[in-house]
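To begin, one chain is listed below as structure tokens, in the form predicted alone.
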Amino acid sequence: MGKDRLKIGITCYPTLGGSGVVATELGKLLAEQGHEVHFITNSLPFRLGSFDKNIFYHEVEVSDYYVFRYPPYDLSLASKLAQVAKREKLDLLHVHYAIPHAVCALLAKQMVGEHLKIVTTLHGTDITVLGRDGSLRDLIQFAIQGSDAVTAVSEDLIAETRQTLAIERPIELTYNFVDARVYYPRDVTARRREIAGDDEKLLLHISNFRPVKRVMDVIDIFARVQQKRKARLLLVGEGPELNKAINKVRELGLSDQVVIWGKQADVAEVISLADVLLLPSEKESFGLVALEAMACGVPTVGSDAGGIPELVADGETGYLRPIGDTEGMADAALRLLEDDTLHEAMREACLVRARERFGGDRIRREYEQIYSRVLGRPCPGFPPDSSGAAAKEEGQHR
């Protein structure tokens, strides 16, 4: 391994979820650049798949010692982080979520030594939900303040972190990303004909069906759309609001127009089926599914909330309306569905914006700049005190 290549430990939630997806894809891109990447999690990250060169996996095993009322995952993770860092001589730990991962990383650093650096990425829930929990607030502040660098996936999340936790330290904006080799428009003509007729448009909603996703609004939007345009709605994913959505579909007599799928492995293929993505969420720290849709050439109609406006350019790559404005969102969706020229223009704009602003190589380089700075040594192409990094830091530590 070259002297500029790094040994990086990555800890994330390995199951379905935007943070785990981004962390895993980042690790894969870093490994392609020659960095040695060690995933330290309680199960194999689902997006990792088969792996070989420069990628290693270390499973966190939790003790079930009878005196523990609950298995002490946090302590087991901290111990494993320290063990791997010592044995593999890691340069840094990049952890996703302040709690529990950054807290565990700080404990590991105390065991290993100050030379081990910690980069923490905030994804949302650790701030928007847990940050408002009085029993956890001080612990989250401790994790953020103790990290050597902190990033967040949107300006909105940075602002909320400062407001909710009174954090004044620098927090760097580093958006989520997609790999263009995975997310691109697929040829799904045959599969689409299985669920929608040639004269029908297809609207799509993908989520974990939690209340914050406002899935009832999705149904309301579709009900309005199908009154004026032959269309079908595809619901993808699982979660607590799915049954309520199914019941509402039945009550409105729309069962024949709504297709319900569970979790899908090839998300890019599913998205490529759609004409429009619906994302009327009450809150999104970023909205990764909208970026995945953008990379597949599918415009988003959604809420003007959280980090979504930083991702979806209103009137260019989709339309944004106030939270709960299902009539306005339905009108926006109809505008796209009924104007092929407009839809094609937005499709092209989506592809350009996804590639130029949210491409994987660009975001990977931004993280390498951060690693370079906290370590005080160069990564390939990035000296530790480069003026570009300094300018970025000054502009985004707001």
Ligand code: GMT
Given for the second form:
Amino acid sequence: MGKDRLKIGITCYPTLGGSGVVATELGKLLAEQGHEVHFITNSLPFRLGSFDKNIFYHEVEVSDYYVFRYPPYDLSLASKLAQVAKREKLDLLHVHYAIPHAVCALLAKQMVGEHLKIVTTLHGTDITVLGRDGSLRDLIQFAIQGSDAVTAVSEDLIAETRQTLAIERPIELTYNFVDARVYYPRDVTARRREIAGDDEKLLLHISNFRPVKRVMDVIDIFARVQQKRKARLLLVGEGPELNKAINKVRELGLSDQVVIWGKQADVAEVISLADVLLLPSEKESFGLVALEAMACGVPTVGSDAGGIPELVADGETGYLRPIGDTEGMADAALRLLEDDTLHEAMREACLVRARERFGGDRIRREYEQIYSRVLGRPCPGFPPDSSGAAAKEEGQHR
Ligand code: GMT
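How about the form predicted together with the named molecule, since we already have the form predicted alone?
The complete assembly is shown below, putting the previous chain first.
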């Protein structure tokens, strides 16, 4: 391994949502660059697939000794992080989601030594929900202060972190990304005919159907749209609000127009079926699915919550309206669906914006630059003492 190739431990929630997806995809991109990447998680990250070159997986096993009322996962994770870091001579741990990962990483660092650096990426509810929870607030604050570098996935999340936890240390903006080799407009003509007629537009919602996604607003928007033009709604994913949504669809007499698919493996193919993505969330620090849609040329109509406006350029790659304004969102969706020229222009703008602002290589390099700086060691293309890197770092600190 070249001297500027790093040994990186990555911890994330392996089965849960966007933070796990981003952590896994980042690990894969880093491994492609020749870095040695060790995933240290409680199960195999679902996006990891087969083990590529330079990727290693270490499973955290939790003791269930009968004395314990709650199995001590956090302690087992800290212990495993320290063991792997020592044995594999890791340079740094990059942990995604503050609780408990950043806290465990700090404990591991105390066990291993100061040379082990900690990079913490904040994703959303670790701050916006747990940061407000009195039982965890001080611990999250401690973990953020103790990390060697802290990143967040939007300006909005940086601002929330400062406000909620009174944090003054630098927090770097590092947006989420998609791999353009996976997320691109797929040819899905045949599959689309199975769920929508040629004269019907297809609206899509993909989520974990938690209350924060406001799935009832999705149904409400669709109900308004289909009153004015022929359309279908595709619901993809599972979660606590799905049954409620199905009941509402039934009550409104829309069952024949709503297709429910549950979880899907090939998200890019599913997105490519759609004319518009609906994302009317109550809160979204970034909204990874809107980026996945953007990369497939599908505009988003949704709320202007949290970090969504940093991702979706209102009027260029979609339309954003205030949270709960289902009438405004339905009007915006109709405007887009009724005007093929406008839709085509937005589709093009989506593809350009996804590629230029949220490409995997760009964001991977931003993380490499951070690693390089905390380690005081060069990384490919980013010598830590170069004035360019220092200037960029300065510009990104908030
Ligand atoms: O924070 C959560 O509720 C879960 C987390 C996840 O793992 O999907 O979602 C957050 O992180 C994603 C990846 O950075 C962002 O795309 C989501 O917007 C964010 N969710 C919220 O802020 C509610």
